[in-house]
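Below sits a lone chain in structure tokens, taken as the form predicted on its own.
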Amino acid sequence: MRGRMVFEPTDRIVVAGGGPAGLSAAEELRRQGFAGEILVLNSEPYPPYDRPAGSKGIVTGKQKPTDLYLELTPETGINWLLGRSAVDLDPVRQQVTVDTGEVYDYDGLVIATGSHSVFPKFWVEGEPGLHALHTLDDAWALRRDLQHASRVAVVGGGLTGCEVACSVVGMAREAVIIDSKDHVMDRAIGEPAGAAVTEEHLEYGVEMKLGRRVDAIERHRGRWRILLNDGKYTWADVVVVTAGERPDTEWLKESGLDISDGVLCDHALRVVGANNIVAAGAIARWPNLRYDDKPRRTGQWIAALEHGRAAAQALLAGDAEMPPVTILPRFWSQQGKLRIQACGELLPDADVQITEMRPGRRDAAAAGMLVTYYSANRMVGLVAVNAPHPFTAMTRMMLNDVPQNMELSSNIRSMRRLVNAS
């Protein structure tokens, strides 16, 4: 434990959110010697999942919705409170509002809401054939509707559009998708890798509608009929939109907390402007000095479990001084015959390496490649497609470069180095 818990073994903490960075800061709790009450309010009825796995195992059949049950540490104590969502937070009676009425008293607090699908505005939810991708609930009412679905219309061409895409591909179903950027996957792997990968998904089967917004959607004989921005049509069974997500704040609104994007924290997750506060996960925005001291969120699987570990540790320690939350963004993701992972940032203002694996191959992305950004003479982001092995050798050195404690222009050489020996 570093520092002097400030709890008592009669206090409680309330967690709000039962994701993965809710999860692992109640578990990080009993960790560190917190011996009083934690309750989490879980706003789904099922027990912590594998999300990401949603857009995979269970859209495909492969899995059912048990197989995604994360396992939980046996004897902690912990009383999770399942299907119930926090509407109301006051941070001066320290008290947390749930949609059943009930209200919790709370010594210590965890926000961990994440972030909720994004339908665009003129798009009516709930009508049949048409989903988002979020929860376990989604991704098994999208299993369903592909039963009888020939042909899907994915609107956003990011990681998890991708994936699903894909899927439907592997299903010997047509899938198309639309997106206004001229590649795939440009925010989460960037222009180099997502254009190559770009022409992969096409060999593998997906048609691709890029550059183009969606202008009107409509129900049509059973179909989906969706103008888009050129003044063409597409049709499709089901439609699935991608398209972003929001950080869950709404039920913040009238807290007094700095909502404007996610909730705004310290280095060390704490939430600024009150007391007995943090936030982990999707939700917080904060300051990664590993890059630069603009808050920002980041909304990926390993960064939440990270991030609810250094909050629970940060809520313990109260006000201490605690060293800052420098996390590596970092995922994977299978799609078709690709294997794409990536972590750091990627910087628009990066100098960009780009290595081929099998140089002169027309599919770069299925023969491997890698892509590497550097600023100020140092490696801040990485992509690797079907190059797992140099992959896992350069992250593991990103993971222990910091910056004020290590020669830049070594490590730099070093991880060069291995990819020209790859």
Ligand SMILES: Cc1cc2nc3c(=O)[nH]c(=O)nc-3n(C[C@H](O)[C@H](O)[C@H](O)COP(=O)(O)OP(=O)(O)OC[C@H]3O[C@@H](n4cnc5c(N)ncnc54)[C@H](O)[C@@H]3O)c2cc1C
Second form
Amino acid sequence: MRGRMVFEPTDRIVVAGGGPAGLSAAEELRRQGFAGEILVLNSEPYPPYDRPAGSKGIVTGKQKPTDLYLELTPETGINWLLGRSAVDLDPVRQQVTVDTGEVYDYDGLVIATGSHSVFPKFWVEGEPGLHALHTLDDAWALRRDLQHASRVAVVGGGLTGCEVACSVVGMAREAVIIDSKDHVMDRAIGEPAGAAVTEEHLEYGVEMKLGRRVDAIERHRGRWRILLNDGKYTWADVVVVTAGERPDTEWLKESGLDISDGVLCDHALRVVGANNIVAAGAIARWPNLRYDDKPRRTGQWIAALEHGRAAAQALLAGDAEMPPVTILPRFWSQQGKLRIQACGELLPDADVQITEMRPGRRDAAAAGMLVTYYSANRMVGLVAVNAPHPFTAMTRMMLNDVPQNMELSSNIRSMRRLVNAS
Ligand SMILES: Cc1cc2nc3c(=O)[nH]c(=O)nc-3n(C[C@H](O)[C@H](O)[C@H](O)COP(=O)(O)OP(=O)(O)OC[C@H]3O[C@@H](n4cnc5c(N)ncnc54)[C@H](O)[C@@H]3O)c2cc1C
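Having seen the form predicted on its own, the form predicted together with this ligand:
Every chain and every other molecule in the complex is listed next, the one we just looked at coming first.
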């Protein structure tokens, strides 16, 4: 990046996206002494809020929307434009256009527009009892419909889908998870822990239709008839689709940036092929040199906060060499009686070891289990179910285990060349 080294008090930095990544970037800019204007654009009409609580506190009615608003650091003088979407970026003129037609010049830009739900083929916008779950509005609409529902189908047995299903059962309603894998949460916690959690959820009362896909859904006498690819069907009053997320890059499609699966960044989160632009959070695809030099996205809350801070620092550093951003991806989830925690990368070619905290128990997950992933003699991934103490200790070890020889590989060097050439 032929960026600038010093930002002036007359400069403006635009932050596109007001989720955890955008918020932490904006606040870090001030912490680092940027004295100019910080303008945050956010499509949603709310201040930044705790999105993960959407599948927990809001759905169960334990929290109301205003409980989720995040505390903002007072007197930072950040200008929040809520309910306004960025619709275009011109990285040469350094301008962002918003949906009202206004054009904002910027001296620095943070791209933090996150991701949105993926909708399956059968999705019909606005149908009663058919829900996605990504925003606060989604969660609140689902909460309202759940009051009158006795049976809920959750399409997609990932982290969010499992949380919803357990919340629904906890509210004395029936829940059925439909997923193409033969166990839940495959991407989030891998096969061994996923299989054990599946058993536990069945025990808890969640019905499972696994190894199957939804072919179609039909409205019939006020309910949904859900046709599966094995020719069978099931019924539900409410259908919740949690079938994954995709980066929010629509507004960047004319920008010339590499937006194949998120915005391509270098190891310090500087956007490849642009000046004075960084990206953070679920939209950023960057090489996490803690593992390897393959650029990947990460879709977790803590990572978004850490990204925001690192991206702000990289933006203010201009051309200066920056240390690589080597965050340790991690999350936790409460599902029925299970506390599930994971950190690191569950690399497909890693050696997997399973430790049962109480060997021989049939309810291995409830009794406590640890699954560790080793690659090249390093622990690269860890999943714990009902084993919080060993998880905390081992996570500390992993946090400290940053490879020392993070030589920029040829892949990274070629990205740096691209950044420098822009
Ligand atoms: C229901 C649910 C439960 C979750 N639970 C967990 C959990 O338990 N643990 C965990 O680690 N993670 C969880 N996650 C994931 C976590 O919330 C995300 O990884 C995190 O929010 C990503 O932060 P972000 O700032 O990158 O993006 P987002 O949080 O997606 O924020 C991006 C913001 O940008 C706005 N935006 C989008 N396009 C534009 C545009 N063109 N112009 C302006 N603004 C725009 C969006 O409206 C949004 O407010 C959950 C996610 C969901 C949906």
